[in-house]
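To begin, one chain is listed below as structure tokens, in the form predicted alone.
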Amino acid sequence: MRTQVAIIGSGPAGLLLSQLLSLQGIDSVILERRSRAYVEGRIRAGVLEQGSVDLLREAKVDERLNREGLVHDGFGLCFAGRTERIDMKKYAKGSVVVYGQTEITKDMIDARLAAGGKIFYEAECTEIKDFDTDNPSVTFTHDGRSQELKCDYVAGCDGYHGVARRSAPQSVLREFERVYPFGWLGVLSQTPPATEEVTYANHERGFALCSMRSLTRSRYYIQVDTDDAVGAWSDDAFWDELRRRLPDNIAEAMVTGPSIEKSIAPLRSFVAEPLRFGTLFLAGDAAHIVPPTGAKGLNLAAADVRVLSRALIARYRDNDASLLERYSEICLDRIWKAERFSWWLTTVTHRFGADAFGHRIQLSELDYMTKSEAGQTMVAENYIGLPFEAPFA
């Protein structure tokens, strides 16, 4: 079998690089380890940064987005019995957009397919073999078979866990990781959301957010200890809990009922350099994972594909490989902006341990910027999403 490129992962990263490589006739094949029905099945972000929105559309997946998706101006920080509101269209012009992950998988793997795009569920990739060449193949199992896949490039969308990375030379490859002393529990709820915008808790009990993921689904998080078990919460010990960390005007909103999905993720954040290893190129959760409290995760992903897809159609329309050697290069200066800014977030508003000093300092910044033009601009900049350079605007 032969593509002109091997994408593994189907989540968002892949198939938003095969339906754009597709609208500029470039083949590709994608290889997904899960069923069709895990993959659509996975609850993850719902906040979509405007760039995001943008590459969407411009994949032509954007018509129930732009039916379903909720638009957001602002969101809302509470921190010391106080609720500050971050004006994102007044500080920097822009916007974000709140519609599932989940939602955008379905779409996505409905457009592919429509358009006859081919899509390998259950094929487990075993090898990625000479990627220092201009022959690469990956190797996988499909059907209780082995079967070769042979490309002109390789991009591995398969997550932190998955092959791409780990075929990587150990030589070459840099890993920076921070792995932080708590996790979320996150429950999904069929009722409306608390607040018209995502919010934030800062609290003595711990980082509480409110957001949603339509007028009807809410979701909702609380910092617990990483060694934590699901199976110890209950439905209403979660949201006796999360009423105890918001201001009491969100907390009598708040509209309780059965969770349809409860889980606890872990908090780290983690960049592997570079992304380029000859014809093999890393985007999404297998090049680097950031702490969901910035929203970063799935736009990081988009921003990858949207310099990887533009860079592959100059290789494949022009000739010109210019933008493929630069793609670690640019990726990586808007990858660390992001995990910069999902850190900072991280550790203003969680608690860490019994440190009295350090909640005071957290309290102290978060007043200040929230007093400050300044500091409100950076914060509405960078949740936004930042500009990308000339040719990935």
Given for the second form:
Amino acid sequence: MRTQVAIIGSGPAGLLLSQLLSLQGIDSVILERRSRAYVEGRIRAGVLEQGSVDLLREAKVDERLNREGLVHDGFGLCFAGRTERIDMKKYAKGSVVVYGQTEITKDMIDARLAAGGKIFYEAECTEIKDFDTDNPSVTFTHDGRSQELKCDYVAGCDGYHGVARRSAPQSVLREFERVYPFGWLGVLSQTPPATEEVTYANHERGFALCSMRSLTRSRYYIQVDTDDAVGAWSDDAFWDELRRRLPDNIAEAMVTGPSIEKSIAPLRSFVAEPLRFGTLFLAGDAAHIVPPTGAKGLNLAAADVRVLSRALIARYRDNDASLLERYSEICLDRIWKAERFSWWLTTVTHRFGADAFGHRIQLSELDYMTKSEAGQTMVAENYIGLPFEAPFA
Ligand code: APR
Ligand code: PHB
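Pass me the form predicted in complex with P-hydroxybenzoic acid as well; I've looked at the form predicted alone already.
Next comes the full complex, and the chain you just saw is listed first.
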């Protein structure tokens, strides 16, 4: 089998890349180790930067997003028993769209398959060969037999545990990591959201977050210990703990109900450098992980795909490989800024052990950030997503 671009992984990064390339007549094949149902069932964050919305529009997968997405001009920060609002419209002339990543994934799979796109599910890639040449290939197992996909380029969109980053020459690859001593316990419920806008809370007992998927579906999170078992958290225990961590007016307004989904995710920051190894490119979670505070994961993946798709299009349409050569440098600049913001928002909102001094410093920083014009501008412009430089704007 042969294609122009072999894409490993049918998460948001791989699907969006395949769709954007296909609209320019560039052929790709997606190889995904899981089943379609598994990929469509994963519950993840749901805040889209305007730049991500624009790219989904360019990819022509915005129909349901336009209908069902909730445009938010601000978000809440609770601390010391009160709630402050960061006005994104005022301070950064922008907004975000709340729309579940699970829905984006489904929309993109539908669009790819409707256009005759090739996605192999339950096709696990085991090896990437010859990516130091112009004729790389990917070995994968499908229907119980080993097959080979020859291509011009390989896009490693296979997430943190994928094969692409592991295939990179260890003498060149550098990895940077921070593991946080806690996780997020998330609950999805068919109840109206407690707050109109996404609201982050710093509380002595730990972090809490009120988010939503629609006007009738809520998504909440609380900080828990890394070794907590999800089975040890009954719905009632979750709601009680969440209420304790929120200001009274929000806790009292909250409507609770049975959880539709409940899971614990660890928090980590991670960056791999570089992102290009000959004809192999890393994009999305394969290249970087952010803690979910600030919801940058999918947005960063979309930003990589914006650059990689434009670079591949320039290569095929104009025989210009200069953007491909600069892929790593262009993406890493923005990746590190998003890493910094996600790390910062995590450090000012979470409880780090019984550090009373640290907690007072957090409250002071949040008070400063939400009163100073400069502070609000920093938070707002990072939250809506930093601008792209030409020719990627
Ligand atoms: N062969 C084939 N597929 C693989 C392999 C492999 N060896 N290893 C991993 N995969 C698949 C995974 O099953 C997964 O579906 O790659 C996909 C990677 O998708 P995501 O983990 O969603 O990563 P990405 O597309 O970069 O998404 C970035 O979306 O998924 C969220 O948390 C993520 O917010 C982040 C953003
Ligand atoms: C979510 O809605 O799942 C969500 C929102 C904001 C975050 C993280 C997750 O920072």
